[in-house]
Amino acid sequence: MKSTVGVGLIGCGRAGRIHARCFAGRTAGARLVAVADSDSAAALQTANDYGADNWYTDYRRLIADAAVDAVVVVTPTNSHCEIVVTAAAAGKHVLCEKPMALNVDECSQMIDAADRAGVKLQIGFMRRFDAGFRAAKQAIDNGEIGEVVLVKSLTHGPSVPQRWMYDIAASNGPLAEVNSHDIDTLRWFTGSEVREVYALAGNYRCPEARDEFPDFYDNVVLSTRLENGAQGLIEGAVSVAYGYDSRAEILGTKGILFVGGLAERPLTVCSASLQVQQPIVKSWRTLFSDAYEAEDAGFVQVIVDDGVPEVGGIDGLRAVEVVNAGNRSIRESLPVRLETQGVSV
């Protein structure tokens, strides 16, 4: 193994640039050597901003770059399977952003490709690397609230969806784009698998999508029953006006845990106007910046140590499985029972 892992970034959008920043000098033992994006301006700008040696508009050229040892895939969901399988076949380690893929079959293909090539496959559930969420998990494991009975997890995002996200067939909708993290949090905190879901959804804030994309929803509630008997409730929303909101509540037989919050910093102002004011987190890029750095550092360490990723392909597959079941429940207005598919845990 070389002394420094050469990282290639595929996808130079908002999340891609977070990874670019991490690998451009904040991740020990790694260096950003190349970037790729179908938008040449985005690729060139990212390469210039973060010191990559090469930039490409075709991801295949980046994968073929001899300086690239590992790739970070931050493209639309419907392209993940093809890119990851291609990268693995070329012997490149892969960090693939969530959602892993569109369906279980694609996830299985990606896992199989990595296994055949003997490369690492990590999925971008960065909340597992966040200090607050990790402390909650440790408290659960220590038995501080007894057995977990119910996990409530929500994500509300302020951004208006990109146009391709309105097409549920191409994006799997907010359950995938927004709530994949919540689904993984539910599995992580309960140590169990989802076995039944029932979902309700609607479009309340994105009128521009209603005519062309009548199936699109910007608000969703997903209730779940887990294999060990625990319950889960996931709430998702996009295009909210008040800021970025990521919280979880974990109820046990002997207590309760709360993780996350709206406050950007521990400051509350009570003024003569008889108002209480508190600054709200504006973006996930701000709230989870340290988690992204820890996630990327963990990816590099797994490569160097020939270890096992903390968040692997199976975790990505299980989240996609729940997303697909949830979207089916929305379409059919019925509970959907999940059967274990694809790869065994």
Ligand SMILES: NC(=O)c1ccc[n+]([C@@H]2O[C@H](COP(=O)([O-])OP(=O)(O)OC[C@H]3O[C@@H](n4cnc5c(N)ncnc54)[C@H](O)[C@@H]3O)[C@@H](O)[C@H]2O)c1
The other form holds:
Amino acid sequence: MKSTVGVGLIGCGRAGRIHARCFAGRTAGARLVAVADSDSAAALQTANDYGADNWYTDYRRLIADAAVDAVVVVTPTNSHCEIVVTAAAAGKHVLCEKPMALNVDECSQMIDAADRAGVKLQIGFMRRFDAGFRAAKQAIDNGEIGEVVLVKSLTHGPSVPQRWMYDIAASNGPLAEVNSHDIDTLRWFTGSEVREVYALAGNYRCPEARDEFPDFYDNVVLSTRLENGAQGLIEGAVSVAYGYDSRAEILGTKGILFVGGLAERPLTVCSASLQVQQPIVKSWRTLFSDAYEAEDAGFVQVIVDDGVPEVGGIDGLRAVEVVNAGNRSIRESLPVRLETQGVSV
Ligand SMILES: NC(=O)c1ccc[n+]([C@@H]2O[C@H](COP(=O)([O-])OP(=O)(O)OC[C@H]3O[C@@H](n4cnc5c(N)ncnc54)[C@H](O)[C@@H]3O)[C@@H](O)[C@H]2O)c1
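If the one shown is the form predicted on its own, what is the structure of the form predicted in complex with this ligand?
All chains and molecules follow, beginning with the one already shown.
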């Protein structure tokens, strides 16, 4: 292995530019050597902003670039499978953003491709690298709240969905784009697998989508039972207007843990107007900026050490499985049992 891991970024949009920033100078042992985006302006701008030597509009050319040892895939979810399989087959290590893919079959193809090529495959569940979430996991593992009984996890985002998200059959909807993280949190904190889900959803804030996309939901509640008997409750919302909100509550037999909060800074202002004011977190970009850095550093370390990613393909697959079961539950208004836990990967 070379002394510096050459990283190629595929997808230079909102999340892609965060990884570009990390690999451009904040990740020891790695360097951003190339970027690709089907939009040439986005590729060129990102290459200029973050000092990449090369930029491409065809991701295949980036994968063929000899300076690229590892790729970070940050394109829309429906392209993850094709790009990851191509990169792995070319012998490149892969960090793929969540949701891993659209269905279990695609996830299995990606895992198989990485296994066959002997390359690393890490999935972008960066909450596992966030200091607060890690401290909660440590407290659980130390037995500080006894046995985990219930994990409640919510994500509310301010973004108005992009048009492609309105078609739930094509995008898997907010359960995938927003709540994949919460599903991973649930599995991580319970150390168990989801066995049954029941989900309710509705469109409360996006009237522009109602006629053309009657199945679209901007609010979802998903309740679950896990293999070890623990319970889970996941809540997701988009277009919430008030800020970015990610919180988890873990109830055990001997205590409770709270992770996250709405305050942007540990500051509360009480003024002569008799108002209590606290700035609210505006974006996942700022809330989790340290977590993205730690995630990218972890990916490089796994490559250098020939180690095992903390969040691998199977974690991505399990989350996709729950997303699909949740969407089926919404469609059929029935609880759905997960029958595919034994899927071979
Ligand atoms: N970890 C997180 O918290 C987090 C946050 C946001 C987004 N994401 C994930 O990252 C992915 C991208 O989301 P985003 O919000 O950055 O989207 P975005 O639309 O802002 O950016 C996607 C970029 O990919 C480019 N692109 C599309 N198809 C391509 C292809 N075939 N080859 C090369 N470039 C292509 C687009 O031109 C665009 O610039 C999604 O899977 C999303 O779920 C993860």
